[in-house]
Ligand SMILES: Cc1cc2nc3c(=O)[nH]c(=O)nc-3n(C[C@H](O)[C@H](O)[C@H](O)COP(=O)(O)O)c2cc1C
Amino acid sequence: MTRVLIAYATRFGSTHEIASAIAHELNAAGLNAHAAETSSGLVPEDYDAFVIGSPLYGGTWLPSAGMFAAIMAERMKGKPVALFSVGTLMLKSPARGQAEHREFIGGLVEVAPGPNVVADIVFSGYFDRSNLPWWLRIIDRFAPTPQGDHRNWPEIQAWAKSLVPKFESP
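Output the coordinates of this single chain in the form predicted on its own.
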């Protein structure tokens, strides 16, 4: 049975919920998927495939996710890897959100060329103004982000299901 690690970083829990939904879909399809935070001492050799995700803030992932992907790249070499970002920029400008995600993924693959990236995507996230630090609340006043849960669960589930044939052992 193909063992899949969904390694994620999260600031407020939204990405954790997406990672759990991905794990659920992969498990329902017959894979052995496990979601865990990137900072929890994960061993890539224990897995056959990977999904790595993080919120995207200012064009970059949270440090623990980026570091995990870069440091573990050699240990994941040859195994299929799918990458996802979560961001609210997608709400205001889907084209800019996609471009920001693609630019980050391109830079990540350039820095850590080992992983066999078979899929990547950016999802809209959850935005709660009360979670923002004071300085981001000031910025948000000038270009307010729509409050609420903007995650598209059917899209997340469909993407997870699309990974199954890419991850299944021959």
The other form holds:
Amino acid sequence: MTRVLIAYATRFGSTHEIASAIAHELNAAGLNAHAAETSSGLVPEDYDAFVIGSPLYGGTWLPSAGMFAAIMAERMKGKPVALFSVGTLMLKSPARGQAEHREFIGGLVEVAPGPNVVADIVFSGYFDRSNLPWWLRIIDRFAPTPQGDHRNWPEIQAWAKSLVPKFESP
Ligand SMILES: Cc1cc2nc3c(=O)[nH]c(=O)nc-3n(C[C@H](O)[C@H](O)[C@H](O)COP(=O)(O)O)c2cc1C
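Just the form predicted on its own so far, so send over the form predicted in complex with this ligand.
Once more the chain from above appears, this time first in line as the rest of the complex follows.
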């Protein structure tokens, strides 16, 4: 049975719930999937395939997710890896949201070649203005990001399902 690790970082929990939903879909499809924080002492050799995800903060992943992907690259070598970002920039500007994700993933693959990246995507996340530092709240007032939960569960489930044939052992 294909063992899949969904390794994620989160600050306020919305990425944790996305990682759990992905694990749920993969398990329902017959894989053996397990979601865990990137900071929790994970052993890549215990898995056959990986999903790594992080929210975007200021255009980059949280450090623990980026570090996990970069440092573990050699140990995930040749195995299928799918990457996802979570953000809300795309609510105001889909093109900028996509560009931010692509730029980060592009940089990651450049510094950490080796894993076989089979898919990547950016999901819309959960925006709570009160999580912004005061100076960003002032900036946000001029072109406000819509507040609330923008996670698209059918899209997340469909993406998880699309990974099954890419992950299943030959
Ligand atoms: C201070 C701050 C900075 C953010 N920066 C970005 C960003 O650069 N790009 C983006 O798409 N979303 C950005 N967001 C939105 C978060 O990525 C989004 O709220 C996400 O769902 C948070 O995930 P978490 O609950 O797992 O921490 C930012 C949110 C905050 C509070």
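None of the values given here were measured: they were computed from a predicted structure. Residue numbers count along the first chain shown, from 1. Here, rigid core means the biggest group of C-alpha atoms that superpose within 1.5 Å across both forms.
J.: Taking the rigid core as reference, does residue 28 move its C-alpha 2 Å or further between these two forms?
T.: After core superposition, the displacement of the residue 28 C-alpha between these two forms stays below 2 Å, so no.
J.: Given a superposition on the rigid core, I'd like a yes or no on whether residue 137 shifts its C-alpha by 2 Å or more between these two forms.
T.: Indeed, residue 137 is displaced by 2 Å or more.
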